[in-house]
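Single chain ahead, written as structure tokens, the form predicted alone.
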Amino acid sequence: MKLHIIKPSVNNMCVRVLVRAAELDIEEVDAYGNTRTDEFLSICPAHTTPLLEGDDLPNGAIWEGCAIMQYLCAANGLAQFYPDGAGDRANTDSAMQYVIGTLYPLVARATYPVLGFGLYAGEVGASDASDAEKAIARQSAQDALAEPLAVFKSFYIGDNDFIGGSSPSIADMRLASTLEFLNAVDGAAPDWMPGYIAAMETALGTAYTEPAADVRGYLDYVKSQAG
């Protein structure tokens, strides 16, 4: 199997963490600068990463990080990362969908302008609005992060170390990876984030810190360029 990735992306990071934590035999291919090539588009017309190629997949490949993680866990019996019980699995799925449906769009609006990533069509940051208007929109998104972040802490994590309880699940991999981008802007990270990230690093070791180093290295580079 091949996993096509872009290293500075937190959307890619979560899958890279799972592959390492589960010790899966999957070749990692750096797709930076190649997602619009004819070869890549023939596999993934959505021109997106992460992209997993596999012979047993109906179309030969799938994209979207959460779907890839769910597939890899189901295919390899990784109940330690994606529980078998219907209730626990539903909670894991709910947390991941809350990341990608509610939290991540705000993270993108708050951090992409700083990181130099293009925003999505229809966003203020992608329009011909003035720099002042774009700055207001970015700050509004950052301010709005407080609510979903509080929900993750109070509802999904609660008194546990992780969404998965005493050990990380794929929902934790998706959340923790997303939180890494909050270090791009001052005042965005919640108070509980450093302890949560530290717990992920302790639990998963280099399976977490190695992919995280690529994201953190990019953030450091961006900050250095900003002076």
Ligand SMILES: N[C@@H](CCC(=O)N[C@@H](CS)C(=O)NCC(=O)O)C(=O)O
The other form holds:
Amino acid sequence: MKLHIIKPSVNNMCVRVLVRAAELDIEEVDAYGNTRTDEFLSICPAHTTPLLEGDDLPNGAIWEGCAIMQYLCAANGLAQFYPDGAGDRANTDSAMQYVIGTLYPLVARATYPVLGFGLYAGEVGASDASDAEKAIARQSAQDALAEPLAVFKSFYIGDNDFIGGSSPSIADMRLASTLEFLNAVDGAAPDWMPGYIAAMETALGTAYTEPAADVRGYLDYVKSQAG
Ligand SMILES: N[C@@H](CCC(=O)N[C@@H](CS)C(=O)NCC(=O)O)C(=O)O
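Other form of same protein, the form predicted in complex with this ligand, not the form predicted alone:
Next comes the full complex, and the chain you just saw is listed first.
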């Protein structure tokens, strides 16, 4: 199988962490700058990474990082990362969908303007509003992060180290990767984040730190350009 990726992307990072943690034999293909080519679009009309390409997939490929992780766990019997029990699995799915549906849009609005990534059509940051209005919108998104972040800590993680309990699940890979982008802006990271990321690094070792280094390297580059 091939995993098409963009290295600075946290949407990609979570899948790259799982592939390494589970020691899956999957080839990584760097798709940076190629997602709108005819060749890529013929596989993925959504022009998006991460993209998993494989003969076993009904349409030859799937995208959406959480779906890719769910598929890889199901196909490879990785219950240690994606629990088999209906309740635990639903909790994992709930946490991932809460990242994608609620947390990530706020993370994007709060950090993409700083990271140099385009915002989505219809948002203030993608409009012809003034720089001052865009700055207010960005800060508003950052302020709104506090609530879902508190929910992750109090509800999904609770008294455990991870959403997965005593060891990381794919929901933790998705959450921790997303949190990496909060280091792009001052004051966005919750106080529990450094300990949580450190616990991910301890539990997963280079499976976590190697893909994280690509994201962190991009953040360092952006900061160096900002002076
Ligand atoms: N919801 C998707 C988001 C994927 C996504 O936005 N991918 C971006 C990188 S972060 C991409 O590949 N963009 C390239 C393009 O649109 O041409 C996921 O979680 O996988």
